[in-house]
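This document opens with one chain alone, in structure tokens, the form predicted alone.
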Amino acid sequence: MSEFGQAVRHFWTLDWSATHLNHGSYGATPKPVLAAQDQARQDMERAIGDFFSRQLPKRMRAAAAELADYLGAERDDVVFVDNATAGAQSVIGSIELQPGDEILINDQTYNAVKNIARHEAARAGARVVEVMFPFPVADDGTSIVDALTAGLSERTRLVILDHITSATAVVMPIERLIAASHATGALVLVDGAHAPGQVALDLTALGADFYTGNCHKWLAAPKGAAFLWARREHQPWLHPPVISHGLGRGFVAEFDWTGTHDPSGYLAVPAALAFRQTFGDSRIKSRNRALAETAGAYLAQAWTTRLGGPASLAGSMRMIELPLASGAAPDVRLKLWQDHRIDVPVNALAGGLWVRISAQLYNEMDDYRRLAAAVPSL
């Protein structure tokens, strides 16, 4: 038997009559990281003034450093949000447009973050331009680079970039990306919502100006935990969502604390962490990155359709094309899920209808294979 697959669902609460494909979009929190969530919560319950109070704020940090040595960055340079977009909501937000001012998206940026960049430009008269990438990428992303640089101009202030496209799956190549942004002075915001866990990360290194990412989807930590690092020169001027009792005294005064709520997801993190080691970080996402390519390639192969992009720009998703017309990729989704207990995003994209597949820990490829027959019932 695989020490993988159905030897670790013992860990999760997921209900295995189903098949679970989708572990991309809201992650799954094992056992153990819960029960820590759960001591966090029963600290704060016991003696709430003291932990609010004296605990929380060296606790905070604590957790905050141990998440910061796992992304190759400082501890006083991450900073803990609800999710992703919150991260951006605080860079774009924090940014003073001018009018003429560009921010420039693509296609396959995160609706979510499109509707910030809009708001944002709309309030300060700025635009925003939004280039096509391609897809399916049929190279080792060159093409992604030249779509990028042909939508740059002097007047672009700030590029949104995802690491790994929530809608695709792709991989992009981040650092050419980056390098071409800053070629025009631009600043760059990086949403990692899928990275952390997927890819080996080190900020310091990556050369972004921002980078916000999800540590409740392939981190394993429970629902409402992501992150902000930000290079020392901006945080003066960044600011969280919620402007709360630390504004002005600094980057992780203010984003440390916006208010009463609850922090046990924050606080739960290392736990996360700890569950990944006793596999191995970088075994995990091996392993889960073969089991994707292969079980991609499998669906591919069965149904006579293609792939989303070369295995060079995956992760722990894959994106395959239904052998099925164009239509309502809702309409798909759900049946997949009522008729076969097959939980898989569908998306309408290029033409065709393509589903993303997810490979985690508790993942084998039967469950790769029920999909496959399931879908020309549909």
Ligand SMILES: Cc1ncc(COP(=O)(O)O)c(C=O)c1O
Given for the second form:
Amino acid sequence: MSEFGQAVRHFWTLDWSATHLNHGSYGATPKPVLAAQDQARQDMERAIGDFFSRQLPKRMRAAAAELADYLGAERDDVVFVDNATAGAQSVIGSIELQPGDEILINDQTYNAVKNIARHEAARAGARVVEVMFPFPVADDGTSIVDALTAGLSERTRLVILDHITSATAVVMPIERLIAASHATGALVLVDGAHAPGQVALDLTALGADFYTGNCHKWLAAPKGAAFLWARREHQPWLHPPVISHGLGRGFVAEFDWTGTHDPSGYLAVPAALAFRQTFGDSRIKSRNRALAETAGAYLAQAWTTRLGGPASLAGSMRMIELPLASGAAPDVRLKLWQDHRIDVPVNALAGGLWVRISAQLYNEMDDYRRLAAAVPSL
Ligand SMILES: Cc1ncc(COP(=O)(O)O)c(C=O)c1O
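Show the other one: the form predicted together with the named molecule, since we just had the form predicted alone.
The next block holds the full complex; its first chain is the one shown before.
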């Protein structure tokens, strides 16, 4: 028997009568990490005043320091936010856009973040420019870099780049995209909602201006645990979506307190990192990537359809075209769940319907075989 798949399912509280192929959307938190979160909550409720006024500031910084080490970042350059959406709002909302400025997004930018860009641009009389990225991707990512470059101008103030796209599961040629954007003098926000835990990160070396990422998706942390990293020179003018006591007292002070809320998810991030270390962090990444690759190739062959791109632009998720001539994506997704108890996202793209499969430690080939067998009945 494999050491993963069935063998590790006892770590999760997921209902194993269903098939879970959608780790990417919300993650799934293992029991030891939930236990650490529960312990943090007990500490909070046992001595509320001491916890919030004395323990929490130190414990937040200690948790952020472990996360920063994992991300290849300086410790005080990383702050917690509740989710990647909040990280993106912090950055886009903090930039003093001028009339005529442009924010460059693409058709695959996460929709919530597109909305933030549109909202903030409209308030300032700035413009959102949207370029089309190719899908399926037929090369090593050069066509993506070319598509981005075509949308850059001397008016581009901010470029928003998803490190791994949500709708198309492409690991973007991020270094090349950042370099192209910086060549025009634009600021770069990387939305890495899916990246931590799927791909290796070295934020200092990556050289973006801002990077936000979720710990609750692939890193195994509880829901509501995410981070924002920013280059030192930008930190003084960055603000969280909620302004509180720390205003004007620096990046860490502003973000570490945004009003009373349950910080147990943040405090459980070290437990999530420790959980991953019991298997080996890079071993998890390469195992999941290999499984997504094998499963993707298997499904494309079973359905005689296409993959969303080359293996060189893939992580622990894969897009496979469905062999369905027509139909609405939400209906297909609902049928897979209601009739087959398979949770997998379905997107309408490039004139067809596509599934996005995820591969986490608890998955194994039988999960994808069930999906392969269920689809012809649709
Ligand atoms: C690229 C991207 N950005 C942002 C988000 C939003 O994440 P959250 O809901 O945790 O804010 C997602 C979620 O899937 C995503 O894929």
